[in-house]
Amino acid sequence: MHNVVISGTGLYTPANSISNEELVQSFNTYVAQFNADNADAIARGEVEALTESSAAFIEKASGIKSRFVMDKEGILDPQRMAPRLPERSNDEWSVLCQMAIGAAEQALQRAGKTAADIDGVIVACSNLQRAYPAIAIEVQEALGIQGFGFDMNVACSSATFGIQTAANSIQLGHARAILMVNPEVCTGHLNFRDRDSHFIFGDAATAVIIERADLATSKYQFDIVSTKLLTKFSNNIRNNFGFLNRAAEEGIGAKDKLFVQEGRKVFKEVCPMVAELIGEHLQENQLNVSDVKRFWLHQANLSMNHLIVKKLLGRDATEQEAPVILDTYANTSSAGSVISFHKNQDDLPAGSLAVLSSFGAGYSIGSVILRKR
């Protein structure tokens, strides 16, 4: 059995950010057209008339203030309300390899490897453009990588899951070092005309480098200590988008096919279990919470995340111990705890200890246990 560590982090970001200012006045405007466009039907009782949202409203409901996309204009359009991607010919890379190639990229230069030191590619994210060939198999392709490449889906969690699927693959012996990779179009699958949604998600991608202990060289690198995942079944975050749509045409272009969630009662029920399962983790390998100098969280509501980490330390964390970049990148989906693990690790003294969580849709809840070396 090998001991494994993460070696090296990437992140890519999209050249475009949308301010929640931007984002309302889209929204308002089409609330305006669509309220007069029925005004009969909403005056005779027959259609809900739309409300209006603000900048103000969604900052206090998620600590949101901005969001970086792949395409602006689309989404900023109150006759598409979504992102255009166009499609690309089956001979150039797909929009997810390229976000994947281009944290790799910086994930394999802090790690100090090259494609020839890995081997294997691992793609784990929520929103998979394709069924097949897998992204995972793109990428490998694209750096150049020899070995196995293939995709996986568990939310939000993806990222903490595919850390744990990574490092088994490594303690076994089956590689040196596994990329694994999170490209996310979340503004791809989220309804703009939505009030309590159309500001939640952002698109970015970001890599970690897992590899075998004793072959790492890199100065960035974390002990990966323990891995510990939970699922449990909820309708509660829900998308009912797949191949199989077009065989039940009633439900085609039906709200369910883009991401909805219960808010509140993901709020209710996720945050205890996250706590709970984080605490467990710890407990388990003989560690206090105490001792945890750094939580990276999933960035997908400061609330939550201000609650899990007081249910944890039984106080208010500060800003250095659960870092925040929800207020610039919004929810990120699987990528988010990984942008908030590679802004913010640098600073850490060797031998620090430090939590990198993730949870979401499923449920699910990934907890990874480091310490940097």
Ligand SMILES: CC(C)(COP(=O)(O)OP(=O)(O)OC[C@H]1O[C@@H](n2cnc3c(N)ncnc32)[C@H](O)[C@@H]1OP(=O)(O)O)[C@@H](O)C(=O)NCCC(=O)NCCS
Given for the second form:
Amino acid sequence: MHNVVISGTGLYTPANSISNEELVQSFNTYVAQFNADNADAIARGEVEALTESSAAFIEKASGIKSRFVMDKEGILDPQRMAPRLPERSNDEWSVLCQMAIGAAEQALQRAGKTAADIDGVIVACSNLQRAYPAIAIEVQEALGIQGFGFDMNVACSSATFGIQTAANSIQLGHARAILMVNPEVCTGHLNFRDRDSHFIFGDAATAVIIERADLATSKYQFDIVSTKLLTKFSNNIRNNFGFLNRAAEEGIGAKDKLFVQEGRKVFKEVCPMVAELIGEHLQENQLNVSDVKRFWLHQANLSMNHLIVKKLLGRDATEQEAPVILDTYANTSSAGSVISFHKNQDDLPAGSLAVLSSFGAGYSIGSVILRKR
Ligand SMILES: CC(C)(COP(=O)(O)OP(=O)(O)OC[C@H]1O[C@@H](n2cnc3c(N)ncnc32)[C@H](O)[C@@H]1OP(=O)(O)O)[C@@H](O)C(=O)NCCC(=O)NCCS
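Right, and the form predicted together with the named molecule of this protein, after the form predicted alone?
The complete assembly is shown below, putting the previous chain first.
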């Protein structure tokens, strides 16, 4: 069995960002138009009037101030309220592939590796833009990587599950190094007409190089001490979009064909599960929570993260201990915890213990214990 390290991370951030104020202005224009168009039916009690959104509520309830997006214009157009990402020919790299390349190139550079050093590509994300061929095989082709590639989806936990999958392959000698990427166009599955959730998501891609410790040369290395995964079925975060939709015409265009959630229930049920899993994971490895210098947590809700770390530490965490990126990125699904990791690792002294943890739909929870080399 080989020892395994993470030797480089990368981030692709879209060029455009939308503030809460811009998003709310578009939403409220839509609400005013809907209520005007349906004024008679609303007066007769046949249609329910829509209620305005509020930037102050969004920041207070979630901690989100803005989000990066692949297309700003389409989302903010009150007549459209969805990103516009034109079809590409089969001769062009797909949108997900393009984002993955951006993140992967930086991860390769930080790891000091070239395509020739990589034996496999895993694309792990919440939303794959087509059924097949796998996006990972396209990324392989775009970067000139030999070996194998496959896609996997564990919603917001895709990255930690992807890291365990890659680490297992490397431990067993199936690959020297694997590129694991998380391209997330979360705005593609977000219902921008839903007041309860229109502010939640943003777009980004992250990449992680996982490789054999004895081959790693970069100065950004973390030992993968241990990984622990957990899933438990829940309908509280769900998206019923899929290839069988055309076989059930009655459901086409219904709200459940985009992201839907019971936010309060998710908050209440997932926080204790995450704290318990991380606590158990550290204990199983004879490690103390108080020795963990950094928690790179999934970035969905600021209060959720505060609560999880407080449950673990028995006190509030400092900004350094549990770095926040959701204020400017919003929830980028599987990319979130890796963005926090990527942006907040270089200051850690050698030997520092850290935890990368994701949580989301499924429910699915992942914990990766890392030690800076
Ligand atoms: C989604 C979330 C931010 C909502 O925050 P919340 O405090 O639970 O808010 P609620 O939905 O209970 O709504 C509270 C109030 O704000 C109102 N509200 C909801 N959306 C609003 C908006 N956009 N603008 C203004 N008010 C709003 C509600 O109508 C409700 O009003 P009421 O108290 O008069 O009934 C929060 O539940 C959350 O982040 N949960 C975890 C979700 C998560 O991690 N999901 C994983 C996704 S991968």
